[in-house]
Amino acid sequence: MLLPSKAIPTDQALLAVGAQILIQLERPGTVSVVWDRVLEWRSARGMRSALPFWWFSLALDVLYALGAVEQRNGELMRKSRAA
């Protein structure tokens, strides 16, 4: 689910995915509009494989559990890091 493998495409992968939400937080947005703005970016990519809600949820809690994102005022943002 994390990684592709044979039954889950490159483009679908909860890291890949992720990685897409992580472009999109460039400027902070409400959860519909992430989810608006990823499946623009995958649109104008080419990117035809389905993107349910669902794991796009699977992969905004994986980037949350690996501390990459935040909720403030209802919008989600990209979490910063201090160095």
Second form
Amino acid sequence: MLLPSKAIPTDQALLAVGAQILIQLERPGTVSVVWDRVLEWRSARGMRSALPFWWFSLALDVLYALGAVEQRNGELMRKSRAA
Amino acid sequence: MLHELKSDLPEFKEADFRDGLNIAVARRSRTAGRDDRNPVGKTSFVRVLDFLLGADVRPGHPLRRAELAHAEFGLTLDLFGQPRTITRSAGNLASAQVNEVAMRLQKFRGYLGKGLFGLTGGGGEPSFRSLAAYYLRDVAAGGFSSPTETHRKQRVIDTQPMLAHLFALDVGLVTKVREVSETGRDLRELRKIAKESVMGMALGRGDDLDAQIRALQSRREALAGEMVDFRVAGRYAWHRERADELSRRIREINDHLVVTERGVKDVEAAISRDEDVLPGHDYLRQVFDELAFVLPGQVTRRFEEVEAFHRSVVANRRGYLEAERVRLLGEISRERAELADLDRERAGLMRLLAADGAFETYAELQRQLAVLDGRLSELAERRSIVERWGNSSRHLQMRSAELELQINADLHDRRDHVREVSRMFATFARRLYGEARPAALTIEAGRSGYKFTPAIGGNVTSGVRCMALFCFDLCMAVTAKRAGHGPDFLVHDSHVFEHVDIGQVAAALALAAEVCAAERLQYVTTLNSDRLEDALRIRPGLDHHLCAEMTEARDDGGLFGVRY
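Could you present the same protein in the form predicted together with the partner chain, rather than the form predicted on its own shown above?
Full complex below, order starting with the chain above.
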């Protein structure tokens, strides 16, 4: 699930989706807004494969587990490793 | 943090700033009958600070005076964690020095924007100067007339990027709203231009079409006149009109229903997309284990923490979608009920019209009318190709409604943050007026973005309005600083305390001192000495620092110490 495999195309592997989410977190945003940004970003790049919300949220969980994002004041934001 | 304000003018009243509450005092004698308008330099004090933070020097600005044109001013303040000195002179407006290194004005403003407001230079961000205008409001520009605006006649839509940035909301959403609103304005302009003859000719046959339409319309009117005169049935025309009106309304509701139903489908699709194969607990566990296996040593959270985070993400979104679905369904059922009522009434009318006997003759006239109408509508269609942009405005309306929904969702997601801001404002207001005046700062979604309404209730005088602005700014400065979106100082011209009862002035100064201490902020204000003495009688222990002193002596007492 984390890495691309026979069953999971590259643009859907959780780490790839996680990376796409991090790109959208240049600016912090609420869950709904970041979700919309990811969908917009993917459709602008012609990624046709569907991304369900729960898969998006799993990718977020991965980022959270790795300490790459955090939630503050209802907003998701990047967390720098040094901090 | 501001440290020092200097100038190479020999009699300039230098200022040194400390932590907390700083007051630049204007010494006035209380002798009655003196010209109270003798300028001492309180407003100039704020304007010189603003100048050193990159402000333009417009006509009427004190630094426009020939006597001051070559004077150099300097401000030392903390930037990027270190004290740095900015030097600027009205003689060379295009650049400024930072620690004696010259910078072009635009680069200088970018530098301050990054240092004071955390601006990254990305698109959609407000400009540094538009943000600074909230920290050094300009009386002459109308900066004190409304808490949410910094100059007269500022449009609500134009204040959005700044307020969103300062209150740590989503600047990206606001940018989208602005785009829609600007496209709308362009469309309206185009339509206006198209009506002018030059453009009409350029578009080709617009005028020809209009002539044909007019000819057909006059024939149609003649026919319609015949129908009106057709008085066989007494109340015929009246019923007919009512039936037409009902039809029109039914069409309107049907149109709106289509949009609303599409909205429900979108929301439901989103819900079912989310719920499709909703990941069970096992899934999350599996991902977590895989993560520990693939990236050993990188996982910094415990499984329980990740699980709690997961729940909060899913709950936020589902809560919003459910609420939206219920709201839309309610709207649909209301409209369907209205539709059924209207349809019943129309059916009754139609029966009545048919029973009148004259229906067939009338129908013949109507058939002729229909033929004319057909040709007219064909012409109108062609005309509308000339005016193609008409449709775009409808699209824009839908887009703007969608954005309003998004902003609503955004505010829902940030309800804790919004509540905290609102609570802070209410607490500040209560410190000034007690329980007597209910106060609130509401942030809602509107067509032009986030809608800020700071209010202190009761019988509102201009003094109370000034204090609402004071509380708003303080609340803004605290919120922006906490989020890393704003500097650690706030400057107010004494204008903010004008018409304010001395009791409230004293309370406001005490509040500023206290908030500054708690939030590590600096509050700078100018004040007349008599007002300050009165305030100190009420609050003898007020923790403040006199950062500069000016007098009303005409020759060298004012800020610049120059006679002009």
